[in-house]
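First, one chain by itself in structure tokens, the form predicted alone.
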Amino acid sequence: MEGPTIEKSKVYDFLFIGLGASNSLILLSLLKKKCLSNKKVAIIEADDKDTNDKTYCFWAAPSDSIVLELAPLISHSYTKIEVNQSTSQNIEDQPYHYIKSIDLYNHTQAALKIDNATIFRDTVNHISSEGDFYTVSSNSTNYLASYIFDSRPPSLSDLGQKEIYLHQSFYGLHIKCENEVFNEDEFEMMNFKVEQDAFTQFIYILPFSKKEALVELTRFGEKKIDVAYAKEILNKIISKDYGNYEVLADEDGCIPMTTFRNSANSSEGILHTGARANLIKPSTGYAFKRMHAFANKTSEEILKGNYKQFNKLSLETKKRFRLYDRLLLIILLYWPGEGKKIFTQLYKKQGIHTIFSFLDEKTTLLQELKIFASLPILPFLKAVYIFFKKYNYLRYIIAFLAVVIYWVFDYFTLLSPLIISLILIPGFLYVGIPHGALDHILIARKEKTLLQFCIKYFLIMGIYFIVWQFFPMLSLLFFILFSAFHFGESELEEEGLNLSSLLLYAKAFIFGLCIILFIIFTHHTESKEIISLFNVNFPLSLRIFDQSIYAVWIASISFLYILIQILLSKKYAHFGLLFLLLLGIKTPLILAFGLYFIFQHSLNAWGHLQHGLKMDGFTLYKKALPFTLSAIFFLCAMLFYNSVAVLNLNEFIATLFIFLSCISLPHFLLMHLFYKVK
């Protein structure tokens, strides 16, 4: 990076944004390994904390590094656990430890004073690069640093349709009872004796003595817990179970439970920490042990002097545990009442040590299968369905089953054309035609009436249809060219890319063209037969593609280009596109095209419309219905015009392509404008 000359004496080696749990643990680990010697260190923390506002709890064996390193901060350890009013279980080999946030904060501050680190009471606005350094800007001043540890909460305001975001909100009272009512060696978790009120809610009790305890109400749900509501419930429970009491302190907070994974910072010298580094387990909110492991990993790399790809330091999570988290969050989102049943069954059927290992993501696949076998199966089956649907796997399963059905019927030569129709017609009616029947709401201009829009729309279609009758080759090439751009633009939109440069325009066109060429040249004999029905005479220079060897090369190059682009973009969800293209090779041309057009292009575009127009599917269908019916009428009129197409499959396919080209031209133009505006 080039920039103005800056005095190195004014630049901090390490700058920490925030002094919460994650950055505190990193600093303590760096101090322990003596990584801060001769380093200029700054911490920007807005709050001068003087009260205990959080509780950090974790289970760990006495010999684990987290216990050995943080022993002075552990104010209480529990060797017994009671879950949902069940029989007490012994956890002496892996006690549950309690740390006050104020103790961790004060301990870190005291250690930093010895190392002469500077703490600024300030709030960060943004970070920018400044030559070889980074500038951290606040309202009052700028700070320069070589490496930054950024613990600011990630932005979760617009996660998109595929991600789930729930709150783990809680409110607790630190109470002192008149009588000795608590076992100070035993804590209680997930007591479901409270009303669920359309959420998953439970009581959590951490005793500090025979008379004192933290009694907390926790909620998993879309809506955060209300303090007045929590106080009322806690007062009833405490009064009933423990008698008279006084409140010594209270505690409230909220932990994000989300499938969203924040990306690493694009700048090599900026490391995300805490929630920003995806260190909170989505399904439980547990983070402290993960933060400690991340701190040790980070300090080890710094001790080695390894700053290459510093921004990409992370804790890896096994993909199957991410799936488990997603499934549970889906259940808690759509059927929150099932949460109580699932957690009750889990703790009833499984030993606490197995559960601890599962939550630490250290169980084997066989253990996990046994765990899920002990849980209610129906909620998870429904969650799997939602998962497949939400993350686009369901469409590929349906496409595969449809092709298998075709293969079976084709093998026995039983009504293959009818089976193709039964596969494609529902798809075209479900999303293929409706996604293009919303064009009238893509550009809402007050000076234009719906009638004016319809006249222009149908005029474009009519003119293009007439051109087909007199200039079929020109019309065919034009259809391929604008369809290529339209398909490619939709695929890039799925990647989150807006066409903001000529290079991206070219990328969209080539990507879409490769899709079309692959479909055509993996069915080149059939394509030639259908194209011949258009009375198209190709120039001599294009007739070399009649040979099979050229068709193989074109199809292979097209497929390879798509594969390379997917690998470069790292949008591996696009492998579904490759799956559909490969699936269509051993099917007729119309079915191969339908697989892509329905299960990839149309469903993706439908999702883009839902998100961009902020409308649910039912509303979109209602708005699309008049134009869907108009499109069906237009197709029937074309079949009436070319009555041979009703009896001849190739004639029908040719007519269908002309129909699609005519309704696609104005649709392509309006969708392009829609993507640009969105």
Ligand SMILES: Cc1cc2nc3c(=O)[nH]c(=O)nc-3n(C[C@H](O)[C@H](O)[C@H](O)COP(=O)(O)OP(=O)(O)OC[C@H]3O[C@@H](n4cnc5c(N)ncnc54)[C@H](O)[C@@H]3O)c2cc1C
Given for the second form:
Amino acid sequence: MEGPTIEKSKVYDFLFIGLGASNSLILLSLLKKKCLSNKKVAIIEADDKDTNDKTYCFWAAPSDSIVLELAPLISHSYTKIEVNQSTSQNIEDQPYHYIKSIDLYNHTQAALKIDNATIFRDTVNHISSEGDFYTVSSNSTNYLASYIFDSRPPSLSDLGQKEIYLHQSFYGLHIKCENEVFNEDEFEMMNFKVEQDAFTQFIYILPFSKKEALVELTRFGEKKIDVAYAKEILNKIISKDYGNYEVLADEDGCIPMTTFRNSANSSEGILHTGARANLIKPSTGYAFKRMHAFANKTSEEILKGNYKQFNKLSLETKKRFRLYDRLLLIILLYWPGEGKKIFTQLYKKQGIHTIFSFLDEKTTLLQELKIFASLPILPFLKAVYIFFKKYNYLRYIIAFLAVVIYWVFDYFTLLSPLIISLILIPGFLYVGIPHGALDHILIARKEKTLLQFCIKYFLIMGIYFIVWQFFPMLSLLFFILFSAFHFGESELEEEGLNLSSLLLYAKAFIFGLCIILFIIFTHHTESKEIISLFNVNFPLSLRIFDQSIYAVWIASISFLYILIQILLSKKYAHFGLLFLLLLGIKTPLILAFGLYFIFQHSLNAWGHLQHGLKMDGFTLYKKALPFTLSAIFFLCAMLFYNSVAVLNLNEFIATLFIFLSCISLPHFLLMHLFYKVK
Ligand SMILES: Cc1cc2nc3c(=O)[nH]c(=O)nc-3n(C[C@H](O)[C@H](O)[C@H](O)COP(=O)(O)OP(=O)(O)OC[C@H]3O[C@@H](n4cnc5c(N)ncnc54)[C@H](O)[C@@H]3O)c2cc1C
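Would you mind giving the form predicted in complex with this ligand, to go alongside the form predicted alone above?
To see the whole picture, the full complex is given below, headed by that same chain.
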């Protein structure tokens, strides 16, 4: 390998960051398709790549392209498998293959020499966009490139509360026994004869001859395996099962098992590869076959000269497998002791071929249902509960139950207003008001004193309240417009989108407007009655409230717009929003609005605040308390000012909306700044 050099003037057609598994496979695939012959290629690798730092194992049929293409690198293939001390199973049609990483590195480097690709031993720090090219900066120099294949590992620190991150850590001994104790055609996986010690731990044995094998202790857990601990266990097991032996070598390693999905690079010319492209299956740690498929897909597109959305190249995957992986990781994190039971049951009840296709994500839904039916149900039910809780989906179940209770009371009794109050009052106190009562922390660095902040804040509220008295029509429109933006912005934030362009501002506004219009026009008679209490006189051209046919159209178009946006963004978590909107149709306006405001908007914003301010819920409540109380006092004052509202529901709703508009105006401005800075 060459040492660091200054290469400022060169522009490489393809620049590979890292020469590990993923980029080696891509390079080999490109070489095979002769895509590199007239390209200027550079590879920047931080490591010497001259040791066998890992081994890659995978199952594949003899006719699969991975076996045909990598045949010279496969040092061993097993045609039989033993799982957890059960009887041996034949896997001749899909043997388990073994490749030494050093063979892959050497093979790739030798192949690259023919095409004059340059390999730099250097560490990449940063990539920036430079007109048509990218500048890749290392400690010593800059490299220019048109297309980049980036295999640096993704950052897994600070993943947030939703994500799960475990380690698949292992320590193994390459041993040579005195006696012929192994069957070199048969390997053993997931042997649970070891103590679990509050983890999921098992032994894995890969024989290389009748006397030689790699015997490994693997752990799925939050804490990595300790070498001394693993050595002691392995020594005991090996001596007991195989007698005298000598250690030829040892190896340790760790594969991330995480639900976190790294986003594609936002620059069209930078492709993430390997672990950075989420190609490691979270529940197993296997990645090699996926990386090979990804390499072939990438090289096919390059061969076609198709570089459009190069950064978004990915393998087709079925989303439901992500959910299965997630549930398993939840179980392994919260109830690690269940791992042994689940895997034991899985391998006992299912044939190895079904399991291989399940792990390859090639089973049908029916097969998957059969697999899950054969597993202990309780840990999965508990995992589903945690999943709903982590993702804040429990709220939709609670909202649904609350509405069902409302419907029952509304049908059989006259107590439905009481039920509405029992849903809305706790909801407003729990998050509705507190999520807006933290504005003083959002602005803390900009204002000189809290007093100044409060004066400005209450002044804005007061002025808006006065404007409502004289210009209700203007105030109402203003409320709808800024609420639309505020709601839309918080929905986009939930999607992970920051408003970085005018288009996104417009998108946020239209999204929020559709939410509001849907709620208003699915309750257009009620809305009309309440708006009439504001003394609003709509111009003739705006008298759409009077005609229900327009209301149906507007509500339908709004709903369709939201649905299309969700489908386009592929953020299916937003289906919860649609669910709440639909749930609200057959409830009074105030409940329909409350369902959205409490169960969607405020809970989302509360989550954004917790994450953005890095504070737990209790701290936020404490900080919000003075302003929550002030808001309640402000509402009481307004009810005192308009005492009719205490006895008349519509008057009450009208007063509540004015109250919300007044406290929302400064809140909307501050939340916008918070989202922007975040
Ligand atoms: C010990 C171990 C065993 C595994 N066994 C299997 C298995 O049996 N079967 C299977 O399917 N999967 C296995 N995996 C999972 C997966 O196949 C590997 O992690 C695989 O190496 C991932 O490929 P990659 O290209 O993303 O990363 P790597 O192979 O690690 O390659 C990344 C390369 O980038 C270099 N690099 C990193 N940062 C920089 C930088 N800033 N500048 C320049 N270069 C940089 C690194 O030195 C490295 O060479 C295993 C993983 C580990 C850790």
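Positions refer to the first chain, counted from 1. The term rigid core refers to the maximal set of C-alpha atoms that superpose within 1.5 Å between the two forms. Keep in mind that this is a model prediction, so the values were computed, not measured.
When the two forms are laid on each other by their rigid core, does P62 show a Cα shift of 2 Å or more between the two forms? It does not, since the P62 C-alpha is displaced less than 2 Å between the two forms after the core fit.
Could you check whether the CA atom of K456 moves 2 Å or more between the two forms, using the rigid core for the fit? The answer is yes, as the C-alpha of K456 shifts between the two forms by 2 Å or more after core alignment.
What angle, to the whole degree, separates the smaller rigid part's two positions between the two forms once the larger part is lined up on its C-alpha atoms? Smaller part versus larger part, rotated 22 degrees.
Distance the CA of G488 travels between the two forms [rigid core superposed, Å]: Residue shift at the C-alpha: 7.1 Å.
Relative to the superposed core, what is the Cα shift for F668 between the two forms, in Å? With the cores aligned, its C-alpha sits 9.0 Å away.
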